[in-house]
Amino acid sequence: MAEIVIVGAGPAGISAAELLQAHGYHPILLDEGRQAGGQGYRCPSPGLELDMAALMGSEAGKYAGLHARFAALRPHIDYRPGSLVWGIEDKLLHIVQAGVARTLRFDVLILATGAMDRIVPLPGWTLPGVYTLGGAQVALKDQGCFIGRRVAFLGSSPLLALAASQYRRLGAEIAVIADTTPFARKLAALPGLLNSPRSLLRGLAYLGDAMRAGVPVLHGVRPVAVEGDGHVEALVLRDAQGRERRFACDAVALGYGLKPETQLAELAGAQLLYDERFRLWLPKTDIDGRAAPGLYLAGDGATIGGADAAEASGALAAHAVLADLRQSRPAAEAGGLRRRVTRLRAFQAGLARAFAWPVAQIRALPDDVPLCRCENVSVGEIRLAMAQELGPVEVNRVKAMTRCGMGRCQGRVCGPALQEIVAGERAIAGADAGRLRAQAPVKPIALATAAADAP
């Protein structure tokens, strides 16, 4: 019987695992936690006592929901919690588990990888206090506590609502949701949101709840700094009239939507196409998932869907590596589950003209903004670099002569922006910028890492 490996064990990891094992299959399921869910429906720490219904609002019964599913399903299939996948080669996977290195071999590889936060930098950004939009989501669900008592939102995301109205329904003051992003453009992009009109509504109502608990909610910002001597003291930015405005806080947490975690694909022999709608490279995938031979790609680590279109292409790969391996007919449910995340997909593509990357904002970015916090290097040596005779003109030599994405996260923080400002520089497309391409190890591993003995 053929090895399958699914590495993500959120909505998509989780719903791939149960259909496989359904048709007789023990999938070896990888996580780099320690509890399955993924990001979206993550588990307390073990012994922490949090009102999850409560954080969880309307999505309560979804998070129960699939929490129980896994519970029932874990006897059945090979979990692996708190391995981490750093590297692919040929039909071999290298992980770190418990501090160990391992290998593993597979027949059929499922990737469901999800997504991370884009990031635009601006000044004072790198103030302790800053947090992406996620990493203030995972302190709320995984250890129970706030980034701070008096939180601003900035960005352009959808996220930035749902993330206030977790953190002001556990206690936290909220100071402003700031979008970048002005109303008009968010009212031109509502026929493409009414592809999932539960999603637009949940949306509404948590800005609804937000300003009629008096929050202030403002669209068309350009974000001026975050200010503060050593912490965030305050966000400034100039609102839709042209206003400076000042709101004191003591943490800021920054969101641009979300990219795809496209390394392990790459590695794996995905093809990257750039994608104009969200200016990002994705994978190239039929609708099932599949990617290259043995390999299938699921949930937001392919394309960016939410956690309905996750679960439902994760059941679509699975469908796929059954048809593919001829242990089933395609069955008549992966009809309705296509249609399905084809629709929340476009609902996606709403949203990214509704809540757009900000082009323009990047590239007018001042140069002493510091671009790539891992090695220090500012937006202006990225334009001194690139100013020179015979400068560089894509992603990759920029990276060679600056160390730019050359530090820990290798460009998953810092390379949207990059790519921004080399093609705002040369007056280039997106796509002719290039995109940093992915090396092993994908994620920080430390040196003392052992090796096992055995595979």
Second form
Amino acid sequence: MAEIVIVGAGPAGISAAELLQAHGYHPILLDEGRQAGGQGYRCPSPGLELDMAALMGSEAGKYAGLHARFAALRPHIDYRPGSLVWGIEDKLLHIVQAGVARTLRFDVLILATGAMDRIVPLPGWTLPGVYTLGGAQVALKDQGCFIGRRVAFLGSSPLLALAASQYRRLGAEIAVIADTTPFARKLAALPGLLNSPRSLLRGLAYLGDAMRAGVPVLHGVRPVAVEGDGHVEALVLRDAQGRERRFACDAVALGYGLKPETQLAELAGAQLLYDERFRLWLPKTDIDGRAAPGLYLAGDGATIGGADAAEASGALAAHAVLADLRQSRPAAEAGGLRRRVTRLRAFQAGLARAFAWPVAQIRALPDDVPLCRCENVSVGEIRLAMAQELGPVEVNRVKAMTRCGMGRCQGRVCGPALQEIVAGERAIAGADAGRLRAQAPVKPIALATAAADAP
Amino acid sequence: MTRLSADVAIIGGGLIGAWSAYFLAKRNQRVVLIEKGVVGAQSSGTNFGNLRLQGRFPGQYPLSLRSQALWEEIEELIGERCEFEQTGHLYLAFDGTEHEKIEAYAAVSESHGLAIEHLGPTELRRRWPWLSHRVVGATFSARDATANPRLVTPAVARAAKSLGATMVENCRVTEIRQAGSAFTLRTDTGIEVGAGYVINAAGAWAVAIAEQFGESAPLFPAGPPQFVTEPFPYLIEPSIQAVDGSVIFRQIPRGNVILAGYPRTAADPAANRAPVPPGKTLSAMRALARVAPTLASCHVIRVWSGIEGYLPDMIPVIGPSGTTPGLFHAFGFCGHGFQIGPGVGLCLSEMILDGGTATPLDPFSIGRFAQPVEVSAKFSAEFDTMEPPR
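Now show the form predicted in complex with the partner chain, given that the preceding structure was the form predicted on its own.
And the full complex, kicking off with our chain again.
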């Protein structure tokens, strides 16, 4: 029987595993996390009692449902938590599991690797107390911690209001919810969002909650700086009217939407294409998630669609696997799943207009802002390198000349902003700035893991 | 169509081409350098950065030492230091046979005037206490150095440009013709270059050019895998090489440890890619942890490689064409071109302008491939299963 390996135990990976198991397969489910659920449905660390129903709010039912389904599925699949897939070579995965390097052969690979925050740097963003929005949620769901007592949420994302509402419900103070996209642009994007009224209403409800609680909610802001002496003390920004406003806080959560984790897809042979709507490089797949022979992508790691789309696309990828293995037509329910995934992803594309990636603001960043925090490379150093004779003109050469994107995160954090800086300096299209190429290891691996190499 | 006129046209914007352009421009030659991509992007920019004098091909010492003298004054020459650090090179032996090998290398180095320290276990523990106790002996050369390859070639090219050389990037030479004593180079961007002399420094792509003039060399491409760790407190000054080829490593002052290891892997010059197989990463990590156990908790964060040209006798082609007056070749540096780069550029400029160079380069003639050459013993150990071309 074909060896089917799924990477990622979020809603997409779990749904794919469930469907394959139901059809008589015994998939291996690898997950970097210690517990299933992915980022959105992340559950507390063992031994920690958290009121997840209160925390998840309107999504509590789905949270409970997914974990119940996984509990039922777990005995019937080969589930391997704590497994970092760091390289792919032909039909071989390179994994670090419990500190030991291993390999795993596969015939079919479903990647459901999820997404991470997309970040825009600003002066002071490397101060202790500044987190990604996702990091702020991980602290809450996994550890039951706030990132601060009084938290400012900055960026351009519907998740700002969601995370703020989770924080507020559990007792944190919210200094401000500040969105860089002007309100008028949100209204203009509204028609495109009406195909998913439930998601739209939920988003509006979070904002309504915040406003009723007296939390300042600002649209069309220009971030000025995170201030503080050794730690975050305030977020300074200009509001839509151009007034400078200072919000005292001890933590800032930054989120400008999500960015698919495509490194493994790239290593496995997926082709990446520039998507102008998201201004991101996304793996090319068909509607069912086929990216290359034997390679299927599902969930936010393929295209941002949110948890519901992830679940549907996981099932869809599994249907595609079954159809391809059996050389049969896809099951009847695939049609409905396709329509659902298409609708939910279209909604996200609409959101990308309502919560826009602030290209002009990134290009206007002051020279002294650190762009690459791993290697401490400033925006000005990038501009200087590009301006010199025979200077680099695309992101990989900029990386070679400046070290931007060369550090621990391998450009996962600074990459999207670097792309805009490079495109801006040369006045070229985002796609022409190039794409930081993925290399194994996709995440750092310790020398000691190799010493203990196991088959 | 643009027509450029030059005294010397250089094909290839790697380290060799850039230094040649620099020394020629310095002597008021009109130089046009044509690079198919961007300067310093292939092995010139992706190599280990070692300026090693120990253990070189014996016939290369005069060139190597001359080149090292240029490296030692790089800042005066081009105005940038490019992270040049003269921190020495340590050769490690794990057993008696290897010890004999590094002592034989040392004898050659010493016969050319290089100062070598011969170190036993006690001295090694005293100077580098974190070194594995498996090391039975070592030789140290303080004049060996390192530099940052990513920075050097663009910096040399900039210096050449400021001396008046013309640099044409993203332009591929498609055809070269000689009529009388003048060459005409055609390119894929429509630029045409007329020149009295041509330097073929096209690296892994150089044979196609040589063959237009009825000569060849059994060049094949390969990629040396390289790896780098996250920053670790600075403790390793010299670059350190196990003579068994399992690992070579150095630490830069900002803390990252750069490592590489044999065997080299296959590379694809058509697709312009030299991927690093994950298995190589693991074996290099294992080898480093064996030599420096203190680094066991250190993480590898990045890997890379580049396409280098190799020849079966593991020494380069440097010198005049055997068929065509005015044409000079400098390619196939077999993974050790970084150190001799400036010296090769200087010698080429002398051959063109003075009709010859005092530095002996006879072993590197392209003519040696008219007969079958002896395949280097390094082949079996230093490459993945590859048949050396004949």
